[in-house]
Amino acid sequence: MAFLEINNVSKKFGTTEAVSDFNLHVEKGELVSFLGPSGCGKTTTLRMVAGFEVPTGGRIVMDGRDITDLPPNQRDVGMVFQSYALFPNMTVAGNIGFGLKVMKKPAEEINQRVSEMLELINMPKYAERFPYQLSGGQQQRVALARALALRPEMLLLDEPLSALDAKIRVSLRAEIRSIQQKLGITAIYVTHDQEEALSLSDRVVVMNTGRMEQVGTPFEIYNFPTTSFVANFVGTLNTAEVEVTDPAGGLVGMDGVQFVSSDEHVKSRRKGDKVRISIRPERFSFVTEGEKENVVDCRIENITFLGSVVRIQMTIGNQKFNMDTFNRPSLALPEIGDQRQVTCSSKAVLVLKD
């Protein structure tokens, strides 16, 4: 049995269906993430777990226990908010402490868990100081801390880095990981940032309009994308309606242009039929490094420079697709209107079951 059984949840907002039979077993020490834009209801979700939010059916069952219907106070969870949420009159030490103090815990107890506590956010110089006088990146620390110090059975984070900027969001994510990993516990983290999700998880879950759309380590969800939605979400990625010339073979085509794929979906159409395939930009290469089993003409349209990739944009036929290939001297471009081969393996060809 599963830690966490979130079993056929849905929730409704007057005739507004926020999230819809959502299905999900997280277990004991996993780091799962809920990854999706802005009203997908990944948010919602989180809150029917922790007991904010009551779903209009299915069951929550948590270590064997049916908590689809306690109040939030005995769910045994631990909750981290987008906003800090510090008490601004207490100190560092008073906040991570709150909670223990309103269970009435003896005052020995506080101050040793708030001094480990302390010691697992690196902090243990700044028990005295009051929330102004922290960075954003600490009053986060703190935050998590105060949601530990509880030792919940269950650790929900919602969007809890977004308010950071981009150089202090990588490294305390980081943090964030390595301290659930320490203490192995189970967390849920809400995040639309896909890099986060990715970089995080154990596992992640796509959602789009109340609903799951694929779930799967970061591996599977970023190399192979079941539907459309998940594969233009998550990383960049080239997609083309394409024709079924030859299921058996795997060979698809589109403008005259003749792909093979070892994707199964292929194999299970007939000859005829119309696919969406997708190919991520980093599986092109030129010929000149290598040939594999697709390699198609090309025309260069454009070259943007991303750092340490290189975009090239070209046209395949008709259509226009990217690739990305990694920035080092050494690098021969193209010039924009050259005439080029490039390659990918069948591999790289997937198709969208949308």
Ligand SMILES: Nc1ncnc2c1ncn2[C@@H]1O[C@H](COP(=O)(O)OP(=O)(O)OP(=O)(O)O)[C@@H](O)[C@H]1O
The other form holds:
Amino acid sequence: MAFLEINNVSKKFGTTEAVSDFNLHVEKGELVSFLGPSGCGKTTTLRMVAGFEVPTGGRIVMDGRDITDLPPNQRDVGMVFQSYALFPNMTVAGNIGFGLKVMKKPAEEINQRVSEMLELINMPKYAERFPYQLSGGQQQRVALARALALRPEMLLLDEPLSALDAKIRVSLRAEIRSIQQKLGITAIYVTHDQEEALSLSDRVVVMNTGRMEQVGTPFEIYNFPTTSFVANFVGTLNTAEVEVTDPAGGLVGMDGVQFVSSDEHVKSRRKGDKVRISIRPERFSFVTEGEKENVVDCRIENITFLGSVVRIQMTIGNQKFNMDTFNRPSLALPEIGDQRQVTCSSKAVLVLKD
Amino acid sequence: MKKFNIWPWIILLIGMVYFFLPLIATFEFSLKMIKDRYTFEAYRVAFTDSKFFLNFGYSVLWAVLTMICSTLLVVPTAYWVHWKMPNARPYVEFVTLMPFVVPAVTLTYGLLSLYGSPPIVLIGSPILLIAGYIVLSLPYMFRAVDTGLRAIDVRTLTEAALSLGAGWGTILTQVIFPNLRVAILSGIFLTFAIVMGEFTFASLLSWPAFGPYLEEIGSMRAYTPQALSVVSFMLTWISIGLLQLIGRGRGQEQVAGAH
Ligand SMILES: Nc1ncnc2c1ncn2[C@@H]1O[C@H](COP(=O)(O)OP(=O)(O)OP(=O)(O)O)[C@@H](O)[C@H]1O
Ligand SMILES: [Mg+2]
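Alt. form predicted in complex with the ligand, vs. the form predicted alone above:
Whole complex next, starting from this chain.
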């Protein structure tokens, strides 16, 4: 049995359905992230696990115990907030020790645990500082230590890095992940940043308008999106509507351009069916020699430098596509307006569910 | 360069004259009890009257009781409004403005007629007086505490404390009150100043207090009431001065509070 079970959970605020029919089983020690655009219900779902919202329907079971109606201060759950939410009137040590003090632990034990936690977040010298004397990143580490000080069964993080700048975000997310793995604590991590979700999760739940779109490992989510929403939200995927021209041969076409797909889902369609396909921008490349599959004509529309990657916008048929290629000094870039040929493998052409 | 604009200064000057002239005149008058000389005789007379200390003492007692009760009423209420019912805030604020809308005399007669006959008789106990004073203090207390609550993220702090296992008592005493200290202090200093000078409630409910005493002296003597007016002004100023001091000393105070 999974450690945390969220079964058919839904939440309505008045008439708006913030979360509907949410089903997820989280294994012990797993880090699952909720990924989705603003307003899709990530926070609401997390808050139901924390106990700050009561579901309108469904049950939440943790470690075999139904906690759906349990008040938040009786759940064994640590929480980290986007705004840090450190108690401004207490020192770092006071903040970290707060939960233990509430539980009336002896001072000896509190002190020991606090210094242990300060070691864990690499801030042993900061015990007597007040929150306003710390940087954002340090405050969030203290907030993490505070949430972990009680050794909760579960750690919930709601966009913990959103208020920080890009560099700190990357280093702190690695730190969070390593602490989570070291302690073997089960965690749910809410974010709207796909890179963050993909880089630190065991599994990712992609959400859209209160529904789960897809659940899978970062590898599955990135490489095999099953819906066009996931395809578009995770990475900048190219999607296009095409007509099945030869189901057995995996052939689809649009505007007189043919693609061959090795996706099983083409074979189950009939000739003339409309389907949506997706192709990752990095799967395209310019034709050099010998490629036979999916060689198509394109017109170069725009070229953007994204650091290590160059994104080339092009038109194939009447549709816009993106192609990403590594930015090497030897790269021979085309000019805008050039007519070129690009290619991609038949494995790169995926058929979406919707 | 910007041209020097004289008008704001002139207006400020007029305001200062309007405010300070009567005060200076009062002060000057209070020093003239003995003919042809400036002395503090009027103050000596005022401070040697045993009734002065009695009434003043009562007023301090009422003020302290009001400060305590008002804090215990307003802080949890304002906190709850912020945390659970933000939509109700304008209505609560409207209720707290009652003393600006309903005159004290009306309020007192209302209290007298409601609690003067069964089923609930409270006349003769100071509860009515304190209750009246609490109503008077509401606009100042509520606004101060409300501003204080806006400055901290009440909702998230409460949730953080809840997720760490804290109950409501702990949250109020260890998280909310300490972070509102400055706001509460500014509210209670104003309350103190108001209660010390209040006349209507104490007079109509027949309780000894500084306000009615001042009034009584005023009708009997010439110089002492002026002296007492000056004293009561000083008190208000000291309250406001302390308030400023506490408000400013906040940062250092927090650091000092660590040890
Ligand atoms: N207390 C509430 N009352 C009414 N509606 C709410 C409440 N909380 C959330 N909602 C609505 O529920 C929906 C989901 O909100 P939620 O906060 O879960 O989104 P989110 O995915 O966390 O978004 P973001 O990335 O912006 O934080 C939104 O449409 C929001 O307006
Ligand atoms: Mg959110």
